[in-house]
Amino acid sequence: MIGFIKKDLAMIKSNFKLLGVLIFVYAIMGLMGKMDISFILPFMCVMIMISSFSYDNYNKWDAYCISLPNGRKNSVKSKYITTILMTLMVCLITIILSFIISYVNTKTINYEQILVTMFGTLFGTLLVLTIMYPIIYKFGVEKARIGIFLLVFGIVIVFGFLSQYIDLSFIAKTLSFLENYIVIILVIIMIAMVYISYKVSEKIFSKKEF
């Protein structure tokens, strides 16, 4: 397993410099008050990890890994573990930068707002991960990108249509009722999303032929 994770990290090593540059640029823009860095950086981790699928395909990695003991399971597991670890690391960096930017710009640090925002960003990032990875394993990177665009576009249209004819105030009331438990509920949902996505990806990859 460790070897698979090292392989993924080695394949995207060249992107670490790009990520470092982006962190620096977005931090400067945040200090200038031109951008909220809370959202973009964690999503960049997922996009960088998605590029590793292209590297795998180019180097015929999948055909090789299936010859290794538990190669299929470890290959899928390493993708999820590496992506989650990178996302958590960048979220931590983003939180620290947000504290610094907030203090420099306002001389105060709104800990609660920053942490809530980052928690929401983490949830959104994992949601993208859990949707995209099974699609990538099923159809490949290029088709998955088109599919996720159509999916997001469709969700926006459907939600916009429903909001015109359905009273969505009950959602606000429900969230208000669950306010004291929302963090625990969202953590459970995130764990469930990742687990289900992983099992689906594992099942797809286990039946794939190369």
The other form holds:
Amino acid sequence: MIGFIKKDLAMIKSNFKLLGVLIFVYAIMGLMGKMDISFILPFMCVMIMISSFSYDNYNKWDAYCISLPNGRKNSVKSKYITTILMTLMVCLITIILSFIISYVNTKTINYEQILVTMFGTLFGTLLVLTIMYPIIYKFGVEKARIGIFLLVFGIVIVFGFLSQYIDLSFIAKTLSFLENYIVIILVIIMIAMVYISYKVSEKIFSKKEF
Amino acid sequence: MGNILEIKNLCKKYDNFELKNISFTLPKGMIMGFIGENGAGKTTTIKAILDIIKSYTGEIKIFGLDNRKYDEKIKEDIGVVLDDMFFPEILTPDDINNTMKGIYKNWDSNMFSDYLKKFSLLSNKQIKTFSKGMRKKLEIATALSHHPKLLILDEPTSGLDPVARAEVIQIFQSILEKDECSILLSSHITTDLEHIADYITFINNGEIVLSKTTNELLDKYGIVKCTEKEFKEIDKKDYIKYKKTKYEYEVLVENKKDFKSKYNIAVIDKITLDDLMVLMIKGEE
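Can you swap the form predicted alone for the form predicted together with its partner chain?
After this comes the whole thing, all chains and molecules, with the earlier chain placed first.
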């Protein structure tokens, strides 16, 4: 299992630089008080991981990995685990940077808005993952590409629009009104949708022939 | 001596191709050459053994265990080289080493590193910078570095120059001597198999045509070269296939000695696996 994760991480390591540049751009834009692009960063993780499917497909890794011990199960599991780990890591970095940017710009930290924005972004990112991965496993990354772009850009535009024109703090107020329950409910929903998506992908891949 | 691999009545149907009742066994410590023309069913059979294709019927036992029930346990001890299927080419041999360490319990990094040196492969270069021959060597090094008990090799010497081919064949032989490993080796380069294979299994159009020891095949089978008049005197029961060339008839016979004792035809050549394949596929009955 660990081996499959290492392989996926090795494949995307060249994209870490791009991710680093984007985080840097986000920090600079944030400090200059320009557009908040923090919501793009976790989405990038999924996009990068989706590109790893193309490399797998090109060199027929999916067929080869079945010849390895528990290859059918572990290759699917590692895609989910690697994507989620990377997304959580980027979310954490973005949250820390957002705190710093908020403090530098306003001398206070707007914890609620930052956390709610990132929470929403994480939810959206996991939604993309949970919808796209089974589609990729079923139809292949090339056929699923159009769907991926429509879905990702749709969500990015919606979030971009919301962050530009709508004060997201009302979500924070709503959430604080519902206390911690809504967060727990959303976390449960996120875990459930990732689990269901994983099981569907695993089922599709377990029947796949090459 | 037990069987490492047993295949019984393997059938798999596609729209335009079918594997029909494939059965053969590979005894422990032996090399089996798996031959046949392109599209004969070699790769499909190998894919069924490794469970890369599903929905086939029949029984496949590896190390005496059902290949689907004991998938994980079995694959710990199998090394594979598959035709055109491998790690993504943006990875390096170092990445493969790190990956395999986390996959195989018996992965031997030192052995892998030794093979890389032996094959002159740089461990930090991306696979995409390697030539076809270098990639093949890397695939072989990867297949060998966890001390497998069974090697399943689909065209492992294709793309290699004669020197590298000889080197690889020698490695396979030395593994057999040291580790009691067994090898199923499909190849178009049948001359390699004549030197190393203990058994030859010949598949044609999805059916096993023969599965015999190499000695039996090369010693007993023969090609009778005769005139048209001589050919017409041969009983149909006494030959397998024949081919008419510009000047003579080439007739494939199953037992040179028996044939010689029955017919007074002087020229009976020793058979090569190439001859066998050509006559079996292109010859007339």
